[in-house]
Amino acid sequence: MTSAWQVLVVGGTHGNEFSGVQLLKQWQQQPLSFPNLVIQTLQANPKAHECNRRYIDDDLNREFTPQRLADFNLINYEALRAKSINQQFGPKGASQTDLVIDLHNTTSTMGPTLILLHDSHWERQLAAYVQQRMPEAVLLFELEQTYQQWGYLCTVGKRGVMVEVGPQPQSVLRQDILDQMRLMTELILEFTSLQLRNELPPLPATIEAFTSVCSKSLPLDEAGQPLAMVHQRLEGSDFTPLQPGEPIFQYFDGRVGYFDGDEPLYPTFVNEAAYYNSHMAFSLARKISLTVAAPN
């Protein structure tokens, strides 16, 4: 007998993004239910929410490194909370849970992104059947760090996905942003079912994605001030090429900056306001074809 699976449903790691808080509500009034899966939610930063910001003193979604979650001198809020989360449902690296999905909206025009950590069989077979069934979905594979390493919530456990979809501005609701992030998380919770019973669907053999490389930060002056602002070339063009010496960055006194690579790359998390205090500009991604083995 296939055993049942422990999975976690993420809202509200960041208080001001409203879509997973939003859905959580929902399936408190009609449960999420899958053969083989027991489904929990939880609303990860319920502080940060009523307060309609994105975190209290520290974000939450880099709070779960094995070195803060060990630090016991870390002791606000969202510290305390994370090694509350850890304990719970944890902890990281012999986690009782066997899939964690974080729900996230951003700024920038990503559509509905699947966020993967890990490379194997799993994670490819997820992507491809996510991808056929929903086939506006981008698949983004962060693999610049180990799955241990990573200080996302969702590395709590065993496995741990993101869904990240936008455009959708700080503190409000969008419908159809909603419903993409109720079907990507629905698809997740169908395939993680399926695969558990060995009742998989014919997958694509290949899919496209896109893994990360590195990020671009806005210009600075030596007072740590911003000296330009993202390029309007830029705007609304996350997962379109990028292409050497295309303009990046417009100046505040005229310049241009342009793009320095020596490929094309894929801009994402494009103008993110999120990312206004540390001044990221964007990150940039390569597009990849994988293989998917075939279900068993």
Second form
Protein chains: 2
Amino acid sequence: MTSAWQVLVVGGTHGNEFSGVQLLKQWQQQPLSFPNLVIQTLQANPKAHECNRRYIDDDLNREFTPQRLADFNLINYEALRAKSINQQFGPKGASQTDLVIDLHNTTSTMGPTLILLHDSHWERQLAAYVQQRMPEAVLLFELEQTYQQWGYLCTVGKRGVMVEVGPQPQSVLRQDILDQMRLMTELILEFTSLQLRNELPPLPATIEAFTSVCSKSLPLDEAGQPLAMVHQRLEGSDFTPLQPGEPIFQYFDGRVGYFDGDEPLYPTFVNEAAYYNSHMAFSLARKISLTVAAPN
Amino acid sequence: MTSAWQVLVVGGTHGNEFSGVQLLKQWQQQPLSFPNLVIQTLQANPKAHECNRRYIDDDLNREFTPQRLADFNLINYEALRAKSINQQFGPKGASQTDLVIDLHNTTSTMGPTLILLHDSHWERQLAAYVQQRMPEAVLLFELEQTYQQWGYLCTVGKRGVMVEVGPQPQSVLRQDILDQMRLMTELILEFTSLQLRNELPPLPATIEAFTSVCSKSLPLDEAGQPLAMVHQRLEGSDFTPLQPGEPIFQYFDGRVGYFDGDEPLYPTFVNEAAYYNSHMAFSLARKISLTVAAPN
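Having seen the form predicted alone, can you show the form predicted together with a further copy of the same chain?
So here's everything in the complex, that chain up top.
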């Protein structure tokens, strides 16, 4: 007999990313239902959503490192909320939840991106299944740390993935973005249900994906204030190749800063509004080709 | 002898609209200078900018009605700030400032829009001068009320205009948007300086402009919550014709709402993030052709 999986679909981890919050409302009226999945939903930070802000005190989606979850001296609002979510759906590392899907928006032109934090047969098959049915889907592996080390909310589950869709300004609902988020989420659930029942269809033998490499900060002055903005060349260019020597920064004094890499890389999260307080300008990823194990 | 005009250039009236704040910084280092203009700059709401929010308590750009300025029981932060700006640069109705230029961003695809609140030879010549040198500039007259009745900050001057440039997410700086805002502002100052000295060049005899007609709210349920979002058809369609019968709302239950107007109109401020708290979906404008008086 096929066992069931406990699945948690999360929206509103960031209070001013509206698509996930809206989908949760719709799924409350028409519940998600897939064979062998016990699906719960969670609006992770309703208080921040009420205030129309990303967070009250600190970024909830960075609170789920083992260190922070274990540190009872961290008592800002999101640190407490993280501990509560971890109690309810985790605990991280020994979780009662088999899969967490966390829904996000970005102001960057990321399209519908599936973010994966671990590289095994399961993630590759999931990625292949989603992209086969949603050719515009982008696959981004973040593997700089182990799955357990990340502070992302979705790591509270045994498996966790993020659905990241943009461009959408903060505090706005766009129909195209909402449709893409709904479709990608449903495909992840459909895959999970089929995989559990050993009913996966044939999948592509290889997939094109991206793996994150590093982040680029804006150049700062001695007082820590930006000397430049993201160059127009990069605007809207997420997941398209950036060649060494191409412009990346437009200094306010007229100078231009150039990409000093050794190989073409692929910008991600270009000029994302939420990263201004850390002066992050964009991240860079490498394009990779991954083999996919044939379903049993 | 040609007299000089007192001119005030304002940025940061809304704290999370970054372009104006950035330009003020640049103009502090390289001051704006035009013959016969005495130019001051003002960051209108630094406290809101520090908090990375549109405002602290209330919208500063609605505080400048004669009634609100005279009401000393209104003591929220922006009401007080408005009274202080009115003392310093007004008083509205008998102002020491000849011209106020207020710089704004929108998340809507408005392009570089010059908003005019009065229709006389001066505004039409200004509009013609700007558009002649910046063909992408859009001219929007808001004439539903008299100049004095509007609550906009720029009405603190004898003349007041707004420069409204988008699309730009809140809390983001985009190079193309910054360049357009700088150019339009400099053209307004250049025109003003030339006009004062009777040195205006020949201008087009007519201009194509828009005049605002009404605003459309999202359909709401009995609890005042939105039943729909802006239809994808409208996204990015600012200043392009909307025909009667075209879709405008996508209901969350799958239904579609259609435009019930009698004539084609032109959407503006489509899905602007800042108007979500008032559930405003977009505004509508009519296209008009205006004659321009030949410069003396």
